[in-house]
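Only one chain comes next, encoded as structure tokens, the form predicted on its own.
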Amino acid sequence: MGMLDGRSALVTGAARGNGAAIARLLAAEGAGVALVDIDGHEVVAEAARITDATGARTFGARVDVCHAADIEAAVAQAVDAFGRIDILVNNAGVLFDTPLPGLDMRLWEKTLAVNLTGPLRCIDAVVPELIKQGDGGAIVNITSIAASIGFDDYVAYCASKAGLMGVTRAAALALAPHRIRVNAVAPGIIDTDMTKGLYADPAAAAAIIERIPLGYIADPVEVAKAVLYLVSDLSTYVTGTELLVDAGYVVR
């Protein structure tokens, strides 16, 4: 038997890094998975290939998380192929360089409309049937270190990463009462195409990993690890909490 069987999730920014590993490991527990992505056939052939892996009943749809009606029609197929849902995990993101003075200020809202207000509308979203269904739910919000820690070229992506952690703490007193959880999970140096960029240099590289204490660029599955504890049994008495998967460098 698997950690969420019977359970159904919906996860943003699923077509691969992080968002795909955390929709192969809920499959793998036994929950059914809608996994949505702006690259929309890119998501439906990983949704194919984690059924193919698992056995586990998903779907892929395009789903671009600034726009309310692709979260809403994501949301109703998923009911309607799960017959429920319990499981939000808020990953879709992107990063871009944003250094100061000379901010780019398309560059900023175009962050902050898809790492904060986008799982504001997927909760917003997904919230009325939690409730409906009324024996609980778990949110997982993935933020960053950068909610921590200042990265000098990324304003705009530590901002909205500091703002979702903002989100998750106010969702979890709200949504307490219905016996949803919400958390967050914040990755650190994680070897997904966003991250690529900044250790593609043999150099650049070298120096990230003398910053990890634990010495290496994690696989998503890491990410994956620490969200399947969040949305399972494991942590029914833990809402409102940011867990970082970070390997130490934010205490470094």
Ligand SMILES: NC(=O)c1ccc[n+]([C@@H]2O[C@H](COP(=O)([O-])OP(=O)(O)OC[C@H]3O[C@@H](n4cnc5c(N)ncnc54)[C@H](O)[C@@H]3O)[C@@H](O)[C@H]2O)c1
The other form holds:
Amino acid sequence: MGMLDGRSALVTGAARGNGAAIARLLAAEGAGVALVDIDGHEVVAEAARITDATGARTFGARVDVCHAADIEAAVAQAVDAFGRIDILVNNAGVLFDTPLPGLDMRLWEKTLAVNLTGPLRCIDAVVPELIKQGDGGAIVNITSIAASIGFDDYVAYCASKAGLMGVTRAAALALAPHRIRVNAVAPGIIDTDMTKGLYADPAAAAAIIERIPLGYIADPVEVAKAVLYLVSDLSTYVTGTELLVDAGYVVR
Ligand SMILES: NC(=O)c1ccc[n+]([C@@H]2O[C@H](COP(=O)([O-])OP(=O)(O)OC[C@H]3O[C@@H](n4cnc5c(N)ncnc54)[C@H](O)[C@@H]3O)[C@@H](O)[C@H]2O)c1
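Got the form predicted on its own; any chance of the form predicted in complex with the ligand too?
The next block holds the full complex; its first chain is the one shown before.
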């Protein structure tokens, strides 16, 4: 028996990296999973791989989290496929170099649109369905250690993730009367396409690892395990919190 038998989840940015690992673990625990991503081709393939590996019901769909109509269509498709929706994981995200001074305003706007407004749009699309069903729900926003500490080349990313933590706290309060829990997972340095350029050079990799108290760059499954905790009945009294999955990076 899985921890999520009978439930269904929508995971954004699920074509690869953290999102794919999250979708795979939720599926392995019995959830039906709607995988959505702006990369429609790859997300459909990833959904098929997860079904092959776990036997879970999944589908993949092209969704740009900047477009409300895409999100609404995916929520409707999930309800149609699984009969209900219980879990939303706001994972889609982008990271651009945005050093100061001379901030590239197009990259600032793009970062906020995907990393901050996108999750808000997804919450807005899923919550009416959760309220209609009447038995609560769980939302997890993937933030970052960049919500807590500054990274000088990434001002837009830091702002977007700190903003998403603000959304997490406010939404937790607003949705508590409906027994919808809203939490954040804040990863440290995880080995995905987003970050691999940062440690491609062995000297850069050594410098990064030196800064990580547990001493390694993590596999995305570490993020997925934290998400599973927050969407399952292991965390029924937990809302409005940020779970750091960073090997001690922030507390150093
Ligand atoms: N990798 C890390 O070290 C790390 C650390 C902290 C937080 N995070 C966060 O984890 C999340 C996943 O990142 P990742 O590391 O797996 O990166 P990734 O680049 O491997 O995956 C991100 C996914 O989001 C998708 N995406 C981008 N824009 C989108 C849009 N507009 N609509 C829908 N999908 C879109 C991409 O196509 C991609 O599949 C992000 O929110 C990221 O900020 C990652």
